[in-house]
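To begin, one chain is listed below as structure tokens, in the form predicted on its own.
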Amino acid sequence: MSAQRFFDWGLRLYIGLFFVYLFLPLAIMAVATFNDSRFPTITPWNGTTLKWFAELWADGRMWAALGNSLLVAGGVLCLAVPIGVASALFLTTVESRAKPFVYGLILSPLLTPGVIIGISTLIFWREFGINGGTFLTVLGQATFISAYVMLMVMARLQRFDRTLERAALDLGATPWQAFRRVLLPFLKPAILSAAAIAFLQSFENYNTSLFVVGYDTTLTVYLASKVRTGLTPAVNALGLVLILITILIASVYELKRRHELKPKGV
């Protein structure tokens, strides 16, 4: 056998391995979902039921928990996301000898430990009369959450032809107009792949959110909750449901992506 050939058959079973233990667990919880079990286990198999997904339904607590782990997440899109995009802006545009030291302030909530920034969030915030909740939840994981997407705007605006946007200036646009005619075009995939990945950080957030939630349960600090009182396959079912919505999210957005992609009169 060649070493190519060797190469080759080493990278297959690499990659082979690699997704049989990404979603090996996935699969294996799916399953349980349902086994006529009061424990999320494939073993024994007790019978094949549907009756966690109507446990699940009937779940109030875990529902609102869900609407508030939402309702954080929308929050932090509408902080996180122009916050991360601004940073970017001026640390691409602006030379100063300050800029590093800007930088590396900006990404110290990434090397944080998300404990700390949670109890120092609430230590803060507490000194105006905000002892927890939803708003302060979204303030805290803002803090970190930002960082993400000004990383990623900045690795997009690293291939930007500052030019285009001199040559609109020269043509008589206004500095907003370059911006929403020349820039934001150009940096609009990074700016929603930023908010996608904001969006999941803040949805599983749980060591921030723990500290700062207050009594406006999320859905991490609810499910650890149940972990310690006791899980049912009601959380399986709710995990199926969550990779059913991705999947199909994905699938719709692939579709989408490979039409406009597709010649036109094809």
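Fair warning: this is a prediction, and the values are worked out from it, not measured in the lab. Rigid core: the largest C-alpha set superposing within 1.5 Å between the two forms. Positions refer to the first chain, counted from 1. First, how it differs from the form predicted together with its partner chain.
Once both forms are fitted on their core, a CA shift of 2 Å or more is seen for residue 14 between the two forms. Annotation: Cα of residue 95 displaced by at least 2 Å between the two forms, core superposition.
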The other form holds:
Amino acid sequence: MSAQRFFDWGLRLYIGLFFVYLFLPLAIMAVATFNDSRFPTITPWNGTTLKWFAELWADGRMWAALGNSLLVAGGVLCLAVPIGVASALFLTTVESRAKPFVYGLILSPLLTPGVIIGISTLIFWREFGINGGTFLTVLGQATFISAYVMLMVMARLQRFDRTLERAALDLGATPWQAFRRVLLPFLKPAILSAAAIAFLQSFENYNTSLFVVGYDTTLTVYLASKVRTGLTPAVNALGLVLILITILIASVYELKRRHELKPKGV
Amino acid sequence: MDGSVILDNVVMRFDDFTAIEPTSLEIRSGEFFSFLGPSGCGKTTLLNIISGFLSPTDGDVRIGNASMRGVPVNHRPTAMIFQNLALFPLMSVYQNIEFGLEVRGVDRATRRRKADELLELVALGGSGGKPVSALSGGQKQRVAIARALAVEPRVLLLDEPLSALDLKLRQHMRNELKAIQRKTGITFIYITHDQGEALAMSDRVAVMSAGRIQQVADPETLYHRPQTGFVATFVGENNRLAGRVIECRDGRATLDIPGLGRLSGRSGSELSPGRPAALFVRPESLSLSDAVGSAAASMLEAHIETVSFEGAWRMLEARLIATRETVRILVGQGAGDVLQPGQTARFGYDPDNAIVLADDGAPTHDAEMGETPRASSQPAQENRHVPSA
Ligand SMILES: Nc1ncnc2c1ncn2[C@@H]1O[C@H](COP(=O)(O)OP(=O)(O)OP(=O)(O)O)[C@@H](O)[C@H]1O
Ligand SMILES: [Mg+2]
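Same protein, the form predicted together with its partner chain this time rather than the form predicted on its own?
First the chain shown before, then all remaining chains and molecules of the complex.
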């Protein structure tokens, strides 16, 4: 009895500590945004201010970098999702001796340090007269993000009952109709979460991007460069804005999900 | 609408393994035709050849007298009911049934009308809006049938569709399938390893073993006049006594069976004196000797080992004293009462109720399964044919 209670309390304490560990830095960062200090800190507290939001708003280069990050992430989505899905389909459905080779080829960028991917992308394309910029950033990131997409889609594909496809063909569907009406709806959740992961991977990527961004700086690369020139709480303001946006998206998603889970009248 | 299916010397080889030996067969339009055989004998392979999922190594399939060579699955006038049903899990009942029409570009109103008709036919009226995951096993079965019928196939192919259902439901669905077949007039090609199912529903049955068709006949003929030892032991229960042919005349054959002497029965296949052959007597054709009473009856002496009560009947398992072979005997209540394990009794049979078949060295069903005659498998129990005479 008391052992059980001890365990319960221990578990609660552990979970509490875990959340503190997870969220305390975010909380401190958020609070520091409102401190009237030249450095992002909460001690000493020099008075409450909103001026860092104003400074963030006025930082044109930062907004350009954010826009570019979003552009890159969009480009990576357009490239990595089709490549990942196609290779997953190839590896699970086609009987071919090329399989292990293709599998290894797609996965190898995951095992390669991001720095190497960045440098080699740059060197390779320079041969063709193409220099660092948004285009190369998209290519460089897509090489390893495709692998994430492939792994996630493959995990779901392996649970697909192939007789469903045969049933569709048997009922007169063309192979394309069978794919679109039966396989694709089954894969949809995996493709959507793979796309979300791909977007985040691209958005937060630093070490590959660093070498290939050229003048089209992404947000991560821009922020890192500011560390050298001096970081102001404007960065915290940006962090706070991003956190709020994330929370907003997550809430909308969760509300929508709960709505869909409700039993509908037949 | 010609729904006949002709297999013209069809052969299927996977690498060096021959799954279907050369097979020729004609299935008539509007027939309920079954392929019956043990697991792995090539039933699904044959069905896949008819539906177009496999192209035969050699030979041709003709449906409605048109060659199917080079005709892909989605252009054949067949529809399949899969072993696991393969209903589309993310679609509603309506969407499942309408799928085949939708991919053919049939308009929404016509599709829905057709789906409602079919749901009526399979006794599921009003369930169209349900997701398939909300259905019971039997209901899923009906949706699968409706979905296949929606495309108006000339031939419906069914791959053990009832195997996942419990006994009661299975028996119910049997009647229903048969009724649907009669109502629609579509050729049904039904695959099963359950002889009871095949015998109860089919107009004709092809018994298969190891990629080869053993016999094609109506159920009565299969039961009473099997042509091979395999059919004799696979369809219903049979006691097999092996020996050598002594004489053969007037449709009667007499064997010399080591330890048992001369025993005779109807001759069921080409027999010539001196050749190995086997006598097959069904458990219900054996009876206690005093009950036979005729001089023509042949006698066997056996030691009773087990008596199992089966309602109106008792199944005895007895060991022949002469050969140590096990035989099974079905006796009525009166006679059964006096028999106890450990007793010795004499059993007889009327030679008209026994059949002699050439022993060509091919495995019988029992030998193949490595069991003494008739394991107490469910299908065998449930479908024992007991002649009323
Ligand atoms: N693609 C294939 N490659 C190699 N061998 C195969 C292939 N498909 C089937 N076989 C073999 O052919 C034989 C017949 O298989 P099939 O699936 O037709 O059996 P079945 O009679 O339907 O059995 P069950 O009652 O268990 O479903 C089996 O020995 C199987 O191993
Ligand atoms: Mg099968």
